[in-house]
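First, one chain by itself: the form predicted on its own, in structure tokens.
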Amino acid sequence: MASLAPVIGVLGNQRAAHLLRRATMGPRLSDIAIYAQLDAQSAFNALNQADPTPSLPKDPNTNSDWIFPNFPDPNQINDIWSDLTRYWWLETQRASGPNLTERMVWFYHTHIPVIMTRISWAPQFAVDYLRLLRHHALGNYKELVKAICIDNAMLVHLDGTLNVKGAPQENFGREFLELFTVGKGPEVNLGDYTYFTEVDVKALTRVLTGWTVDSSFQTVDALTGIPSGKVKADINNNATQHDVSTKQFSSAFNSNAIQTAGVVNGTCPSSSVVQELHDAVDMVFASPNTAKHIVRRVYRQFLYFDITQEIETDIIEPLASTLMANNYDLMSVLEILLQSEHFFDLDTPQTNDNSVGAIIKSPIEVVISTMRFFELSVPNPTTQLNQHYALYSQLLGQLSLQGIELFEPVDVAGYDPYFQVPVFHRYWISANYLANRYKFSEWLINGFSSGGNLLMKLDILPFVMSHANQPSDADALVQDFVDWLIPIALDNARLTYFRDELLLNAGSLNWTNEWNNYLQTNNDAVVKTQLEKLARCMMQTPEFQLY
């Protein structure tokens, strides 16, 4: 049976590598070495450390950010701001520490997405949305959801600004229930689901009436310090567009009714609208279906897409109870899950229901985790900002070629591989996407350039010199490459293929002689060519596409 019992003893290299592949934006060898010496609890404690707040993105025209009280450069067009934000986010992922922070930002973006083109007219909105996800990355999911309801980007993205009394706009209310909280459950009648009904969508929509964006950025969330939307109000701070009638919910929410406080002459204070929002969120989060839905999304992000009845009973339900008992502190769930025998594949036979090496990497993992693993340097964003952005422009193109338009999911539910039944992560693989994944390894080895300037390149020989155990021994070297790049154990036939066909050039080389010749003469022509071939081809294997 699937077990949440914690693993015992120090992790060792293999378990540490698995943990860091799943819980960070990709491990470096130095990270694996540190975590390998820790037990599971100590490893989680280290993961649960926040990254420093990253510096804000800079405009290359002015070398200043565009976050209030600064303003966007009028000489830049909206699409430029959107791309600069994407570049900044990718660099934040690359530069992040060996902890959960940026992995959780990515998880929340895939779970509560925003489509960039809908907000490109207000460049700060996208940055503030990411800042909001990062602020709550290691914190309370309920508090994040309360904040996201009135986030400027979300108010535009799902039409919250159009939702006013007398003309309700249901987009956000529906997605709030279906995607962000309780989930659908089986459909009982047309439009009515087990966990919420059309009555609930309409009632929640009326709770959410009367909000708008604050493009002056004067409304600031007291908890986060990040600008938010505001209540549409008159000069007396009375909510002018909020529906003050009673909001009656269905039996899915215990037939709860939410009433606006302080109603006078058909209106109410803005503070009542805020309180009503909090009451509605608390009501929805009191449903055990919310906890189960969120835990399922966590499971699919960190373990595997397929949730069997055994997993539902042994993993999802107890973790959902933990989540509710801890008032939706998501770290309470991850603390158990990321220490469990189930996470490390110790609760089932090695040939059955494995989670290690079971998820197909997203393009983000292919690009960012590979850069992190080889510790590739990038142009300094302080002294080489234009070159820095030139590199990330090319990397953004690589992501697109591999199947993800960053910050631009085609669906309000997010990117298909994270939720779309039954294919899930297999959406990452098509003939074109796979070919471009393979091509990325060639780009790494040949180098990314712009205007005659080399921006980034994998120089594999120094990496091998620094990290290989016995670089003169072909068998030991191939095993090092497998340990570095492949998450699963390989059989002897596969190892022999990598050694003979790739490293030894179809058996024509004596590797020890070639290596010793390099050390004596400093002529790296043969060993560098073969190491590049080995690295490139191993990054083009099916096994490398997994983590």
The other form holds:
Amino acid sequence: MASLAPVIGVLGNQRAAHLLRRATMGPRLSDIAIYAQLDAQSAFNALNQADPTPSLPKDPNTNSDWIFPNFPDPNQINDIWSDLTRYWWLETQRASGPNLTERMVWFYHTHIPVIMTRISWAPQFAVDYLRLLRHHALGNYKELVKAICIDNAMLVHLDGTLNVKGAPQENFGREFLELFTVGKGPEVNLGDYTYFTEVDVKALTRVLTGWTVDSSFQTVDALTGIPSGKVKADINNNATQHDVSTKQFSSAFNSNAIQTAGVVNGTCPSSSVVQELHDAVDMVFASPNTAKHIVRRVYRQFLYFDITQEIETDIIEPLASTLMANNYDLMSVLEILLQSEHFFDLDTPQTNDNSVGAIIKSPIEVVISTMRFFELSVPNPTTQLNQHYALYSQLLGQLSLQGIELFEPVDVAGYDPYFQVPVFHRYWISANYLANRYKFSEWLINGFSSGGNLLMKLDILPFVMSHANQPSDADALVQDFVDWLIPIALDNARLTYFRDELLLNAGSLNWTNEWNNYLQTNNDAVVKTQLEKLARCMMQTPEFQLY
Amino acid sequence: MKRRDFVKLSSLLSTGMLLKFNGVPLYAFDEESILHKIAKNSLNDKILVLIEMHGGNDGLNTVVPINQYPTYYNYRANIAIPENGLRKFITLDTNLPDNRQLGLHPDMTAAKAMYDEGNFAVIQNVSYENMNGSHFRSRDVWMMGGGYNDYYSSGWMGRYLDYTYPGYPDNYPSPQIPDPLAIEMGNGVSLAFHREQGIPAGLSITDPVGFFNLINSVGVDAPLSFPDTHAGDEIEYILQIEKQANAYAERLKDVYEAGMNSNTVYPQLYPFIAPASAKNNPLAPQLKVIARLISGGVGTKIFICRIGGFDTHANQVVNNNPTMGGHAALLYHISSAMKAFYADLQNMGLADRVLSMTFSEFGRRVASNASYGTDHGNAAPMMIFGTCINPGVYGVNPDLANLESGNVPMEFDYRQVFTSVVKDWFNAPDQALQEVHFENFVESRIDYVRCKPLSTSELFQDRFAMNCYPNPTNQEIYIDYTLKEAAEIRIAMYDLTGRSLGEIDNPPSGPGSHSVMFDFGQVISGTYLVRLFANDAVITRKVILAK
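Please move on to the form predicted in complex with its partner chain, as the form predicted on its own is already shown.
After this comes the whole thing, all chains and molecules, with the earlier chain placed first.
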């Protein structure tokens, strides 16, 4: 039976590496060394530390941000700001500390996505959406959802601004129930999806009537300091487009009826509209199906895509209870899950449900986590902003070749591998995507450059010099590379293949002699070539695609 | 001749693969390859091209129900296609009865031209029982070939291919089946091609030559064993994809390079007003690659192209002209690209082998919303393109006075449409229809496929199908047969182990009675089989040779 009991004792290197691969944007060797000394609870406490808020993205022409009270240069086309926001996000991921913050931002983006092209006419919306996810990254899921309902980006993305009394626009209400909260159960009758019904879609849609974006950024959330949308209101702050009639929900929500407070002459104060939104969110979050739905998403992000009946009973249900008992503080769930015997594969003697190395990396992990692991330096965003952006522009292209258009999922449900049955993360792997992943290692080793300037490059020889335990010994060196790059243990045949075919050039080299020769003469021609070959080829294996 | 060319040519000859001559594929066989030929002949050469309209197409602005125009207009005044003026709908066919009178969107002039040539059909009101308003679930239902309450982990196309080509992927490619079974244009592979287990039966490509170059530049030797863990399962999956990519990359490049397009000009831009992101025709380049692969002799049975942007909750039309905008551009792209595709195929004599159709996860609400858009609905039309179809309108205009929850109700189950593909177009046997789970739709399938292979009883006169005499014989045998219609005829002799003795040169293939003679020559006494292949039907007679 799958066990949520915590593992005992200090983590050691392997468990620390596993934990950090899943809970952060990818570990560096120094992170692993620190976490290896911690027990599971201390490790979680350290992971649960928020990253410092990153500075705002910069316009390369002015070297300042375009966030209110600044504005984007109106002479530039909107797509520029969209890409600058993407670069900023990738850099934030790269530079983030060994904690959960950016991992959770990514998780929330895959769960509550926004499609960039829909909001590119107001470039700050995308930045604010990310700031909002980041603000709530280690916080309360319900609070995030309350905020996201009236986030400028979301109001545009799912047509919330078009939802007015007398002309309901169901797009957001439907996805809110189906994707973000209770999820869809079996369709037991026409329009009855067990956990919600068409009646609820219509009622919730009416709850959400009368909001609009505030593209002058005057409406600022007091708690987060981030601009949000606003209620459409007259000069007396009475809602003008909100449907004030009673919203009757189905038995899926205990036949709750939500009323608008303070209705006078068919209108109400803006504050009533906000209150009604909160009432509705509270109602939907009182359903245990909301807790289970979000816990399943967490499980798929941190453990594995396949939720068996055993996992449902032993993991999902108890964690969903925990989540409800903690009023949707998601860290209460991660605190248990990321310390559990199940997470570290210690709960059963069988190995066929082991989860170490069980997830196929997304292109984000292939690119960003690899850059982090090798501690590759990027052009300085303060002093070399143009080159900095030039690099991320190329990396965005790499991500696209590997199967992700960042901030531009095809579906309102997000990127296929995070939700699409039957194979979830296996959708990252098609012949093209896979080949382009493999190709990325060549790019790393050959280096990214622009206009004759080298932007980023993996110099493997200095990395080996600094980090290898015993670089003059071929077996020890291959084992180091395996520990660095591959999450699972490999058999002897595979280690021998890496050693003889890749490092030793089909067995023709005496590695110790070559290494010593390099140390004495400083002529790195042979060792550099072979180390590059080893690194490149190991990143072109199926094993490297896992984490 | 360069050595490389020579090597290529000789290897083609020895494996019985294609040679190219003026755009018409020729097959080169040596004496030993008669069994290969039989294997090849057991499958017909028909190809299906599916166009997925991603997001839910608004059927009522695709084909306007002319007989109910006032009701149509009242439901959607802000987006209705006008009945007068320069940009009014295009009446498809004035000869149709009133309840089938429909008007194409004014940007579908190409589809109208194809209709007038007998190459376009519309199937009205296609859906499934208890339509699920979710994009994701609904798309799954269409792809998996089940009902609203089925949860298959495979798609109907995957099951068809799995049945028809047993042992995939291990046994393929083979000399007889050198090509990928299915190709999805683009980079990822959707549920459609997923089989019950293992890797999808489809391959995804963008450009065959680039694909080959990419595949051949990366990768290392595969591990020989995998651990019994989830990680091991993922490694195995990735390796299968690798193997598939390697297996097909060179072949597709060869086919592509051997193929050609005619001088047809494919459309590029929508000529009227639409958002910039909707201006470029995304379908035309994909279809152009497909035409070239077909001309190169590719044996792939199914191609899927995706075109996104149909989720038109808002701004489906520009707000001062309901005939232009994003949706109009999409319809223009599909109909103009299809026309070019078939012109290209016809120029090369290949059109009769290709059937194309559109589908979408659902239609849209009859009433428009205030944001110049439409919400998720139910049934919608499918468009059929091809030179081997029965053109026309299947089903009647939806009765706008009798909607179901504001939606167009279902008239045809989508499986009634796809069953005709499997049975009539691919000529699959009954057992295949069972495997695909379409057996209950055979009786009610829609009869839009014109070039159906005739059944044995349709091909041969009842009592005189084939007669062999004298029997027994001591040297020669006469084979008489009668055809109702012209058919592709082969007559071959075998011994009881299946070894070929030879076949009749160019047997008569027109309608009427024919007689041919076969001389057993040096063949020793024994029992032999005479087999007459007529299209895909076969009749076998036993004859005894007694010298």
